[in-house]
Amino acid sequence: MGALDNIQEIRKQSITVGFMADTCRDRFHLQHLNEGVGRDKQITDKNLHRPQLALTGYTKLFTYHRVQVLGNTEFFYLQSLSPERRIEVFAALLSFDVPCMVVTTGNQLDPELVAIATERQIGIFCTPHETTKAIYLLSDFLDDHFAAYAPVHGAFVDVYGAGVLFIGRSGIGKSEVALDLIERGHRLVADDVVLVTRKGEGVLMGAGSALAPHFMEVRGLGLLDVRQMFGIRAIRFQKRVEVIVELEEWDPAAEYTRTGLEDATASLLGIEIPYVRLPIFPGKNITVIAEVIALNYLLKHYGYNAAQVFADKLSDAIANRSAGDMTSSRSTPYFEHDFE
């Protein structure tokens, strides 16, 4: 897994609020309340927060360096109180140095309070989604760029609908397989550059790069447009990473799995990923194989393990002949007749 050892994982540290407005404004009904302001504020938390017992004057708690959410139950609250004590409570929240403040399900905030926020350039967003709604949008947003990524040298394509990573040395063919796999059917993601990026919990999700989304590089021939010269159909914008395979030159002295009864794995970003080790010599028909490892993968994905399958008959025929019973080894007991 040489090809692995070198990845650096990264993270950003924060994102503005104004790349927030704009990446949610359609996607999420993101509204900007008081239009161009606080849109260099920094976010440098994924987590939201709901300031409820900030709003009753309890800051001890308070995670005002977070993105802050108005809920239904934070909004009548406000709407209870006197319009002196209304200002006087979100005066008291927007001296904090919160990055920005969404307010959900439609309501609208008075205008005296987003004058306030404008004054201490804080951005009021509003959303029409309910709450739990508009948390879950947000959070999956901010989760998201702020998850953990690493650029991997390699060749990433979607073979029979697995996501098949192919590492290896430089010029060892990598782009050359996924080239093959694109002309049978399959579809790239990306090569050259994998930005493979941790989302969720034992997820890794494989993209291109922004600055040459599907072009692939075939030495001898130089750059190629895989979207332009093989249509849409041939591509894919992102993918799970689910199986990595590692091309190196054929080693007689080395060992290689034989019977795939061991499963082996390779951690990238702190996740356990599906590896094979595939040596590889000419003549070797390397996209026959890689699609025969996204099929493997497949059946036992859905609970079918040819190798553990095979190990089971062997056992069983082990002990069927040590009890006596001397069947015929064939796996046709009878030859018909088969006139041509």
Given for the second form:
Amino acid sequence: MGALDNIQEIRKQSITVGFMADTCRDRFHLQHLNEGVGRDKQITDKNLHRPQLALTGYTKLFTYHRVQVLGNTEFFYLQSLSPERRIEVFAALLSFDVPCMVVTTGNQLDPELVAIATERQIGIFCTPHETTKAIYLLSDFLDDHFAAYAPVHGAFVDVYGAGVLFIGRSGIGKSEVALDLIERGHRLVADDVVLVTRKGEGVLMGAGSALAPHFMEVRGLGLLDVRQMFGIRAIRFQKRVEVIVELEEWDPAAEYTRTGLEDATASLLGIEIPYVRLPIFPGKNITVIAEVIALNYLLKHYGYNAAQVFADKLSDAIANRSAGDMTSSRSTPYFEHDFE
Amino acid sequence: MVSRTVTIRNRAGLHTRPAATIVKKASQYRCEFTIIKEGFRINGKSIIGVMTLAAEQGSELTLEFEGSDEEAASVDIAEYFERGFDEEF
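What's the form predicted in complex with its partner chain like, now that we've got the form predicted on its own?
Now the full complex is given, and it begins with the chain already shown.
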């Protein structure tokens, strides 16, 4: 398995609070109360923390390096205290080096408390979402940015709704196959540099790079912009990687599957993905075969495995009748006066 | 495998012209050629890949060559980097 051997996953060690603020501002209405403060602080953990016990003074196991979420419980606990005590408790909490703090449910933190955070250079954010939803959105965002990813050299196309990733040595014709598929109405996700990210359990998502989404190189032509050339119908921005197709020169010594009964998979970022090794030679229409691979994947996905059905029919015939009858009998018992 | 560390010397960085030259040079060799920038590995025979690195002046890259003619390829390509792509420093 050549083309995937060389892949090494990358993981971000940290993101800045400023990056989170910019990315989440519109997406989930994250408002920076002390605008501009603490943007350079690093978030190093994808988990969140609700500092309930830390507020009451028990800070022994306080995971202060996580993003702190002040939900209703924390907020109303603070409100229940006298103003002096409230400031004292909040200052004690922020004496730890927390990256930033998010207040949920649109609760308004006292200006004096925000001032303490500003003094300590800690960003305070506010979101109108209630705590459960805010935690879900923030966790999803952080999960995404701390997820393992890797650039894969290949062409990634949505074929009939199945994400097909073509790999193989450079010059074998991955881009040409992608171009042919686009011409037939399928959608390009990325060519040459496919950023594959592990998202959740067993899911790989692929997208293009920010610098050149939907650009493609065709030998002899140079760089093409598929979006400009074929329009919005020819592209998409992200797709789950569902099948990996490795293109290679026909090798008479190699064994290619003849029945498709065995489920071949390839490991990418530690996840097993259905894998097809496809020998190419002149006169073989790879595009049509790629469509068939996608359709066969969809059939299997919806519970129909052609190879298995054929194998079962055969076993059935052998068990119930003499094989000789079956080989000589047609699928149509008689021609019903229809000579078309 | 041959591995070389190089620095981008020219002021304009690894822009389109040198990227094209690198890809052309690399395609003359049979060996696999990978360029790595801060853990980001791309195929050195892909023009889009090399351009995606967006390597600016001063950035450090690792070049990896693997195959029968890796030695010759590494000398040829690393030298081109060291010359600052024959451009202004």
